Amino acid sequence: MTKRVVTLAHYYTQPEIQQMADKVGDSLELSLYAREAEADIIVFAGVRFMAETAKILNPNATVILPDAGSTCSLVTQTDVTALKRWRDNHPDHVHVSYINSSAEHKALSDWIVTSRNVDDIIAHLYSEGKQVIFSPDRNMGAYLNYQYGYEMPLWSAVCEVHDKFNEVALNEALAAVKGNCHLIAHPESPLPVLKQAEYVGSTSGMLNWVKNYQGDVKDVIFVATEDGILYNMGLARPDLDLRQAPIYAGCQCNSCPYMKMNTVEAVKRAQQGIGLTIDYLTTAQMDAARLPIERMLDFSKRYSL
């Protein structure tokens, strides 16, 4: 009997990888798709925490990550034992964790959020009189504290890609544009960059902003996120001047090395069952991690986020 193979790809993978996928999206979209996928095998062209999430949400499927080295600095910079101590030091707080985290990290969380729904979920918790601690992304948490006046204690890890965007290089790039220019940014970027952004949002949110752009096509739009999404933006609006925000003077060259491990050859092997199979999580770990993820998904579905 032929096994049904479903291939998922994040926006940050190479264009040729996205063309091989049954579904391309951001973390929230792919999580929802994985949960409902009628698949024997899910090939996740992304990074390990994404494949783990797919396994947690669809435990009966075999989930394969094309390259075992595809990790995330937000995971590698977080010691789970230290995280547990930090959480225990805030017993009266709700622990909200960004989806860019390991299964063990998620199991220590009350809520999981993505960059698309983090604003709404944390606002919901504060509206109920809750106090929140936020992990692992320090930059995202700092922006939320700045934007909304929260005083959330923050874990201190960063996305090594987004953290490279810097105010000095950005100001030089903006000043070099003779006409009008705009900046949109992912909330994993440093606060000085986010303060200058016209729009701060998720990968899909930025893509939709570009799709719906009604300004002059001669304007320059700088995008502060991983360069993979520029491909999708270019397909949607080939008429626009889209540029990745610089990480230092003149450099528009900021890629996630872990996403780029998803090569055509590696994905093809994974589709044949060869790769890192996500079979190392215990039932207890998956059950504990599933609770905060499902809480997020149910909230997002209820409010159509």
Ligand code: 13P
Given for the second form:
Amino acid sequence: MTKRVVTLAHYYTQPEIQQMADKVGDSLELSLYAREAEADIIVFAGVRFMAETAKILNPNATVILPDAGSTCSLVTQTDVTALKRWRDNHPDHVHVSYINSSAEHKALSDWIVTSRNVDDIIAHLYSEGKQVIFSPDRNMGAYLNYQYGYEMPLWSAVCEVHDKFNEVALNEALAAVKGNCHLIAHPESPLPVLKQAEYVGSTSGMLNWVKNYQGDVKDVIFVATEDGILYNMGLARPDLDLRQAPIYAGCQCNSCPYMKMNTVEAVKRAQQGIGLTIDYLTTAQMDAARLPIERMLDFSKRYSL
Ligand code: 13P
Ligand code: SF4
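Having seen the form predicted on its own, please provide the structure of the form predicted together with 1,3-dihydroxyacetonephosphate (13P).
Every component of the complex follows; first up is the chain already shown.
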């Protein structure tokens, strides 16, 4: 019998990869697609923590990552033994972890969040009188502490792509524009950049902001996130002047090297069953990591996030 293959792609993959996919989305949407997929094989054109999340949520499917090198700096910068010590040093706190984390890291967490629901989930925990520690993204945590007046202890890892957005280069670019400008940003960016943003949110959130933009089409819209999503934004609103926020003079490293490992050849091979099969997680590891993910998915469903 022919195998049912479902291909999922993140917005940061190249246009030709998105065109090969059955579904394109942000981390939350892709997790939900993976959980509901009636597939024998899920090809995950994204990065490894996303493919692992898909396997945890749909353990009967074979999940294949096209290139085994597609990691994420938030994962590689986090030593899980040190993380466990840090967590154990805060026994009265709820541990909230960003989905950009390994399965082992997730298993040490009480809640998983994505950039789509992090504000609401942490607000919910504080409304219940809880204290929170947040890992692994230091920039996202600093933004939440600043925006809502929390004092969450933070783990210290960064996205190597978003961490390069820089206030000085941004101010120069804003000053060089003659007319009006807007800035929208992903919360993995540094706080001085986020403080200037009109909108801070997930990849889907930023895409919706652009789709629904009602302002003057002559205004320049700077986008502080990985360059892949500019493709989706341009398709949705070809009438707008959308520009990626600058990094610093001479540097073009605003593209995620791990997402870009999903080449057409690698995805085609994965659709034939060749790639990194996510088969190394034990049932106990997957069960432990699934709990905080399902808590997030239930919360998001309850509040239609
Ligand atoms: P989203 O959840 O916004 O899609 O972000 C994932 C990611 O890796 C951003 O760098
Ligand atoms: Fe990780 Fe940053 Fe790449 Fe997203 S853009 S996958 S956070 S390295």
